[in-house]
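So this first bit is one chain, no partners, the form predicted on its own, shown in structure tokens.
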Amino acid sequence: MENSLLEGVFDIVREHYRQRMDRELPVRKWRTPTELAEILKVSIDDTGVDTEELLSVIDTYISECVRTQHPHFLQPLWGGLSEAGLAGEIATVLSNTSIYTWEIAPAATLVEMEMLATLGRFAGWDQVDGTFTSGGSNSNMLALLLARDRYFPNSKIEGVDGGEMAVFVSADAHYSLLMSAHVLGIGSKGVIKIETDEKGQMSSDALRVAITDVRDSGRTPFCVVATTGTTVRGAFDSIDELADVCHDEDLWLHVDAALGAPCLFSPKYKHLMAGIERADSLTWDPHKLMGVPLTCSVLLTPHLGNLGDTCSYIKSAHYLFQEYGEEYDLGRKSLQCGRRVDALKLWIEWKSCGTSGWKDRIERYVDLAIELENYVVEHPDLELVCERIFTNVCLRYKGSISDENEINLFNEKIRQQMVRDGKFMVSVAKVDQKTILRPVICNPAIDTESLNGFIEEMIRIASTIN
């Protein structure tokens, strides 16, 4: 059975990858959650059931999922699938490695190794620490973690009393500094969202007042966090700002990077992360504009024995850590004990295309980003809400409608319908309280026929709505 279900399961998956670019296909297809459980037959029985039949449960499963590889896929902050990627996901799987010592791990852990420290060159950074994790959340919480445990050293010990401490970030932040506060049981309140300009950026004079009411009010600020690549605008905060004031008031500074970070490869375009060498940590995401497999996040430091001061507890661990090998045994710089190995997608991704296709890459998609951006400025019925700042574009319908309440609602209608008819995905969020549609371009597959389509397709629905 096994031989031909696997021979099954790689035959369903080239017609599945060799459809992926099919414009005729639809994106999602419109299901209530009772249809799709039918379609599906999530059930569990006792018995089991045959090859051919298993074969056309993975075939339907697929067939039912949104497609992400689409052409016209422009939700997330992700998308798309590469060739080099899908091998190196079927590698990992296949190898079924936990990287958590050497002795178990032992190719993994020079292929992250190598991962680790080229990302940090490429933050210009000498000498660079790092582990990959589960995702960008965890990324920014692991980062909190090594500020709290620099400015409260017993904490690992002793615990803390999270309502004496601060950490500042922008309001336009990612909402995983908020869960990661309340993991580490600083709470929401302990969170200081810092006012954003007209660009969307942190406002380093604001920051500035705020450290100093914080510190009156009895709390102790530890942390800043940077954003560079604001899920909503794709603004990026002033690196090079922010670390003045961290260097004067003593305080760690995160870089929240997941989706900027790649601006580095490119001459064009890293003056963005300008001043990225005086972070204290970054989180880089090559799930996002990299295009590699989901997931693939990693945490990185240029402070060396500080992830494995937080999160070493190799005296509870005798049965894993050994003294051979300790300098490569990754788990002992990691929250984790089971982990994949999510550097080596990254790994095989870059083999294939190089430093210079990641630069072509990230080039292509501000290229795209501008090109839809002057189709929303051109055209009389659209609005372009907030000014382009990399590779989101923030717009909405407008045409005659003149009451901001109507115009939200017309564009979440324009929205709904077309998650409905399935031919285009993307997300709607808000702009200072205006509802916008935000196509985002990171995935290889979008063109111009596609950013052409989503105008034609956005404005012919509009023409629908009464």
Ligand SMILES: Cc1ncc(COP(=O)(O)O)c(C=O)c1O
Given for the second form:
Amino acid sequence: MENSLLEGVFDIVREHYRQRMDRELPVRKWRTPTELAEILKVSIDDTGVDTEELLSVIDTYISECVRTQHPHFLQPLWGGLSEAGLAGEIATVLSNTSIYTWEIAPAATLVEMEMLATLGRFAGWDQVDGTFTSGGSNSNMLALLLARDRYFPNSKIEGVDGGEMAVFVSADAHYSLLMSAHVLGIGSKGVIKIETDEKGQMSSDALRVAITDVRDSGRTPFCVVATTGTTVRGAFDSIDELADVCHDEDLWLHVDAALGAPCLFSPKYKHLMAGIERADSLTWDPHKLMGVPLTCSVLLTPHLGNLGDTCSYIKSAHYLFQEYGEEYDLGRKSLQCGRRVDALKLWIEWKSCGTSGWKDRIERYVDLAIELENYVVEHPDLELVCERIFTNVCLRYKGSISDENEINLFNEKIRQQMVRDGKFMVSVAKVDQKTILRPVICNPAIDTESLNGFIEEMIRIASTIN
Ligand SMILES: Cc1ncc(COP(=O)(O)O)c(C=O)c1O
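Go ahead and give the structure of the form predicted together with the ligand, now that the form predicted on its own is out.
The next block holds the full complex; its first chain is the one shown before.
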């Protein structure tokens, strides 16, 4: 009976996986923290529990989690779980290795190198350096670090006077760029937000003006961040236009394509990232639209050697890295020492679906987003708050309410009730001070029935609010 725990766990996995798309089950069970602590038996005791109890604990835990593979899960920029992705994750955990040296992770090293090179080719780079990070936020931070090290080459040794630096981002850029500036000693004052137009695109004219103003004020601009697939609207900055600015002003161009990069798989949508080959670095999160299990994020750059210069401390890390084997010791290009093999689940899933599988998935998501957009436009009580560009649809309930504050409050109430009822999950955000609901099509289980159901549920809840 040595393996009874594992056998039991795999039974639980099979059962939960089987019912992951069951529409009759709630996406989320509403519990207070006290109730949930009791249900989970969250406290730890002096003595351990037997296998049966442990299996019950695991089963309860999974049952109490938000069902992120449910057809009504429309909330964040990720979701779903393919069998291949799960299999890849299991293989990763089972081999439990850290990918810092060839010596300890030979197979993982080849897989990671292959994935980096392949993603790099989709960005139009024949030669690429890169690394898997713990998420898009950290990929962005690493990009800013590379840029900082290029323009302030002493900073690795001497430290920085961040007050003299400036990085330019879209007003709709992800908050991780503020966090990165904080961590890198630049501070949020050094992050200059550039206004966006009605399509949610950063204005390159406003950018040029801001760069001049910032130079005049005594700061040194060193980086522009384009976002392709903004968090709320799903808007795409024009890489080509921003690359022109960066070329003229001698600045590093980072592209945060955490969400939007998979459009590169689609002949229909790759124009959204036209000019990507001109970028200096790129964030790409396979754990978002590609549905690879969390976490799986990549930072890529066509500048060979920069990552190694920034991240390598070989003399101090003599207990880990040897003088030989540089090319295959991927830990020399990472901010982490111990590191999971996140490339494996991407590789397994890619082997399973092939590149055409990614293309089909992305195009299906956009088709569904268009379908939802059409429902909203046609519905007398709903409003499409901004143009749909990709897989995000920003909408709100308006009905006959005319006061903007009241509309905002009304939509917040709809969303709160929706989460409590547990039938659908969708996020709330602001677009131009308007409170919106933002369904994202980023989960293979979502279909036409999900979208119809979501609209019906919104209207039903609205009718109960007074
Ligand atoms: C545009 C964009 N960049 C970066 C991130 C951060 O990614 P992660 O959550 O993997 O840190 C997000 C997250 O939603 C995002 O929308």
